[in-house]
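Given as structure tokens, the chain that follows is alone and in the form predicted on its own.
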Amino acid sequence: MECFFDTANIPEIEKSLSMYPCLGVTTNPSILKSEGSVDFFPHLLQIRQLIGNQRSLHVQLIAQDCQGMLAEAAVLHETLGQRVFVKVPVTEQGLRAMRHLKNGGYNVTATAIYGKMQGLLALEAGADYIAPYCNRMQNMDVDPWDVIACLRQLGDEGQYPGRILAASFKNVGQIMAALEHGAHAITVPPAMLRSALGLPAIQRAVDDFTADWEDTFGAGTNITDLLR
């Protein structure tokens, strides 16, 4: 499973890196806004330092015209390094920018995908990742799993290098559905991964094992004590 952290919360990233698989961090203006007043580039550079150069950092472009997108991408590339992925919305101007960016050797993540044709056009434009918005599609009465399955089939048949990075989740069930229907990767807040481990039944099982161990070997005894 390719997993990216969908957050700009530095303590959360630092805490989660040692527990969960992480190929990189994805951000957008809404995620940055949730962190309060932050200095844009210093904050992203702090994330870069934390995750290292082997992981990717995905940053949304703000300009809505091709030239503006190219200018922003150049600044991000220069400031954040080679492993930055510029997030480009799949609009007409975005598709134009993607082609220029890929010709220039940039890494591109295509965003704001709500349908099959959008995703296919982004693959055709050379995007490295395409990000269908799962929960948002469901809210619009669009079947995100059908979209993902179709794009996976078209991508495999057309031998496109782009990978499906499923995004916009509200629960673990949506994450699993995206992976089951062919998404190569997910981007998710670490707190949502943590929720998968928070089922009361899990802790009950652990507590039952502890009780049985203590009944057999004594309270306060652990495995290492038995070798002493």
Contents of the next structure:
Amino acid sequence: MECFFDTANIPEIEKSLSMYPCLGVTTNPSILKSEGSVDFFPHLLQIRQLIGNQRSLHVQLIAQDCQGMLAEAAVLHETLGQRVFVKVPVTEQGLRAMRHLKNGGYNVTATAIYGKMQGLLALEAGADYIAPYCNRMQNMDVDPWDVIACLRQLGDEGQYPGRILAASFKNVGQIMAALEHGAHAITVPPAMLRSALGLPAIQRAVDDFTADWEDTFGAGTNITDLLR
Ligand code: G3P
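Next up, the form predicted together with ligand G3P in place of the form predicted on its own?
The complete assembly is shown below, putting the previous chain first.
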């Protein structure tokens, strides 16, 4: 599973890196806003330092015109290094910018995808990742699983290099559905991964095993004690 953390929360990233798979961190202006008043570049550099140079850092452009997007992408690249992925919304200006950026050797994540044609156009423009917004599509009565399955089929048939990075999740069921329908990758807040481990039955099983162990080998004893 290619898994990215969809958060800009430094303690959350730090805590989760040792537990969950993480190929990189994805952000957008709303995710940054939820961190309160942060300094843009210092905050992103702190994330970069935490995740190291091998993982990717996906940062969204703000300009809505191609020229502005290219200027912002250059600054992000200069400041955040090679493993920055420029997130470009799939609009007409965004598609134009993506083509320039790919010609210039940038990594591109096409974002704000709500439909099949939009996703296909992003693949055609050469995006490295395309990010369908699953929960947001469901909110609009669009079937995200049909969109993902279709894009995966067309992507495979057309041999596009772009990978499907499913995004916008509100529960674990949506994450699994995206993967089952052909998403190559997911980006999720780590809290959502944690919730998959939150079933009461899981902790109860662990507690029951502990009780049986203590009945057999004595309370407070562990396996290392039994070597002595
Ligand atoms: O990565 C895109 C994602 O952050 C959008 O999620 O929860 O705002 O729909 P959401």
